[in-house]
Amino acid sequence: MKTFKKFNNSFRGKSFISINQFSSKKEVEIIFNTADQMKKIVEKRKVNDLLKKYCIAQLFYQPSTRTFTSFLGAAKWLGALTIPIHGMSEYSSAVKGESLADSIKSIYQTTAADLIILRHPDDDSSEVAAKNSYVPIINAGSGKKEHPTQAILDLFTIRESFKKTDNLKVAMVGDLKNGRTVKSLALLLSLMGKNNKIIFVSPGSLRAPLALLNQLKSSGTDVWETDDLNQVIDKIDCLYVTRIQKEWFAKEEEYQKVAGCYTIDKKLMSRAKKKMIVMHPLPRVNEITEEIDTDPRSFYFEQMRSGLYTRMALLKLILLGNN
């Protein structure tokens, strides 16, 4: 069985579980180039036979609709046969007490898929999916952890708005303590370039995770936190903004307190640049008003699409490889 490990330059037949695992700048250039190509078959809007012989099966433990219908599409795109699996918390064997690991094994055995895409609120659950996976694991979001192919559809929103993926202020606001995203775009930005800065904004109980903190700081990352955005929105390229996540707190009364800290609105964005953009992995509940939808410097949607043209370019490098 295999596990996930660096990808030294090629992705062939190997999980994509986190950010750590990219060795470079040229790793990620090698995705980006790719979902360059993917983007032009959707254009053309002609489906591609790339990988007819392949099939993708889909696991997803917990509710989505970005991620998983992009990561479908990607592969319908590209002419692979698909198992989408939704509600596997539900009514699969999990309800009976079945472990991951077995779970795994089995939807290999019963569809004979060459490549799973996992959602699990686990932390490690795409460690536990790829150590005990015979065909390599994409992590599609793992817990409060990691959710690396949407920290690579935002640094690819990053790099078709300004040309450039380093010398950038990025400021990340909302739950910096259980958001995925937020964790693992900022490890790519800092791998990206070491002249990118990235302001963490948030309650003080909802702040980046000290071990996070450390490893940006570690790799020279230049790394604020605050409370007050704005004292920043001025000075920003990027506000990628994050729901409070309500689904993580134990109590309401917990989540209550820091419900609702920050909204984006006409009044704040005044005062931000005229050459921004704001991001957002949705679902977004208060903290970005639809009076902001038309602003032009609002990307969350678009940034939706750069999600079926990397998610398309990962599928192809790793069941293809980069030729």
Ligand code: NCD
The other form holds:
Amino acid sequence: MKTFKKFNNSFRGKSFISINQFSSKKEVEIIFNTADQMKKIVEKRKVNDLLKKYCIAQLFYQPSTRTFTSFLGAAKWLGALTIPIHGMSEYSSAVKGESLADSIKSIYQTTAADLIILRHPDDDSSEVAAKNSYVPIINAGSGKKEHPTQAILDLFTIRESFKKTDNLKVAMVGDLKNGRTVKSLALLLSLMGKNNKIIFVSPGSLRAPLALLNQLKSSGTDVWETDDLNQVIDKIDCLYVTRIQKEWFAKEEEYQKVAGCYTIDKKLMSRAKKKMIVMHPLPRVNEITEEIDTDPRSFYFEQMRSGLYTRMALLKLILLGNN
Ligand code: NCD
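The form predicted together with N-carbamoyl-L-aspartate (NCD) is what I want next, because the block you gave corresponds to the form predicted alone; please supply it.
Then the entire complex follows, led off by the chain already shown.
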């Protein structure tokens, strides 16, 4: 199913479902430049009323700490009315069998929301929602498929560290089969420059989907795979670590076979470049030891703040347009 619209340099009134909606890096730069302005608003502690007349609903059918709060923070920093709903899977009429399409239509009617932010376990959830919505949908994580706003904040963090988004060697480590953040980020890195090199590091059973590899290769991105992090640690600019996604494993013993397969510790970090950065969408479950938290190359806490700025930018661009 592909119902989403390409951005064509304008975000106004459009749903943000997939990184595939971008046609050029210029469109991503519009978001980054707006995020730079948003950063100033927050740093100067100036709550803005840009979105004062707007109502933003958040419907989360899966757990979330960072995505939920940074969208909520973003809406509030811009003065919007907010309807933040966690626990949709447990407490909404989904329990009684209501379809996602009906829930999306309902929440528009009951709240008069101008925009709906959705996290849902189904891969196609955001597309289904967008197709059935009177207002734009932002994908805040759809199943195992995409997490486009996470990719935007990840790349914004990379841009802040390296002052560039091209010519970088990025290793993505962990559960590349079930994790959604890596898929969106790989597509975004591929869009940003032909000189970005992506190295997928995972156990054989958790490799990135072939369709993703093929899409990256056919757009000219240099991408390769290994299961050995030691082989690449001294060659990369960015180490993007991910959690083994326990919730998607059918059996506990299958999860146990791969749990703890990669651990970022002092020994490994001693072999990395001095300017390398360590990122992680979080939550972490032992894959980065706490001893690394004070290493100046650890960026996974600062990375979260990028979520506030870039999500403020996206809300502004979708609701008000580019100017
Ligand atoms: C991720 C997610 O939900 O996909 N978290 C996030 O949004 N920052 C990663 C994860 O759950 O492992």
